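Take a look at this single chain, the form predicted alone, given in structure tokens.
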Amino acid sequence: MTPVTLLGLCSAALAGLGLYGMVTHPHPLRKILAFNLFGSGVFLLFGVVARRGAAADLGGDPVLQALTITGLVVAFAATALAVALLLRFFDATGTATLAPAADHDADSGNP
């Protein structure tokens, strides 16, 4: 197994775990962390693809490198915004969890 293959498998595992976390966890902070894990897997995949082109004497792909750097900056800004919104939601409601719709109906007395 070559290092490029191993890194490709690691990127797929990271993306898969992140996607699983986004789908299964109801807590917003865990969803934010899972989204960052998914993004890290995608960025690692971009790095592997760029590295594979460099290993074949084609030179590193500057588009993938630029895309990865831009993606890292956008992911950092999106994470900061999401955490700020989550903190604002906590200040407004006193909880940081998204209750299921059935609980809201039971609390308000609506069927």
The other form holds:
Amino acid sequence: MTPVTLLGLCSAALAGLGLYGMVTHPHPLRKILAFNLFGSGVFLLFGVVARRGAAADLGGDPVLQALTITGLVVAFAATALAVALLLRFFDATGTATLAPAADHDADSGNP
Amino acid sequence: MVVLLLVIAVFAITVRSTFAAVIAFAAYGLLVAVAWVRLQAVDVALTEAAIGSGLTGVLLLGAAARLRATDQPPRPERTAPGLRASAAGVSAAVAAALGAAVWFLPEPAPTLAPAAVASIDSTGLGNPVTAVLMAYRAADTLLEKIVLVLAVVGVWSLAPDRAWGGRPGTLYRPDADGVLSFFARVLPPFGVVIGIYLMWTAADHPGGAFPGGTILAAMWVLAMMAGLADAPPVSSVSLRWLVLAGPVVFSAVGFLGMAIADAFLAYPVAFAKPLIVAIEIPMLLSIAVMLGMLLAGVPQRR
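Would you mind giving the form predicted together with the partner chain, to go alongside the form predicted alone above?
Up next: the whole complex, starting with the chain shown before.
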């Protein structure tokens, strides 16, 4: 197994870890963080594929690398918007929980 | 390296304190930047260190500080064990599918590198990644700027009525002898030079308008946090023009391409390099202003 393949398996694990955190964490900020972790795992997968596509005297496929740079920026824009929404929600309600106010229906997901 | 990445990621997901998780995430971002260098993608590494670790870290840290009171909710919210187990199952399945995709990647690997290199000569650029961003796949880069503009508009429109069109964040009282104030006076001259250099050098070496713009934005936010400069009101016309300068010039050059070359965003070979520089300079300004305003957040006061 080459180091690049190992890093590829690692990024697959990171994506799975991020997905798990996104689903299970009750705190919205932790969900945003886990979503970023999920994204970074996917970006690293791109990096692994780009590295394998090394040709024409380049260390990797520049098209995939450029797409990743674009992806990083879009991920940051989405994160900034999500954090702004969360803080505004906190200002408006004084709480940062996504749990419905009434407890009796919390499990079925209905308010 | 792989082990360290996984350990920090597990820590960031499982640790109780939100603060510790955010700091672990920033450290994780720096490690990912090192992984990008190992993958021979120095341009991506610079962007990851600047945006993925730096800006996202600062953004999450600021939010964690604001939300500190909610860190230990009075009635701890627990995720049901059943949901937890099924989430673990689904996540493991996704990770296994991605891992299998890596394991069974086709051999030899498909690549667009020769196609990208073939189009480099017509741009006058020496860095293939910049050539892809500015010429080969310029439409992606233009749309990404528009996503940034939309994010800025979105953040600004979250302002409460009393602060509509106002200034983001709190006004910091400068502490003239404080260490922050010292750094905010000493660092910006260097930061501005380094930021512009990163943009300029990207033509032939790793760099780019994004790492450069991030450093400029960081200098601006540093001055705002030290109380040396107040955040501008978001209704300011000059601020809005600065936000739009990059995308507007980029689209204008794109439409110009329909007239003087043969397609939208095509550059005539003789003027490719000057046109790309003409796009990059306003772009650097717009990126710096947009990232700074995204960090500053929702308008809070007039």
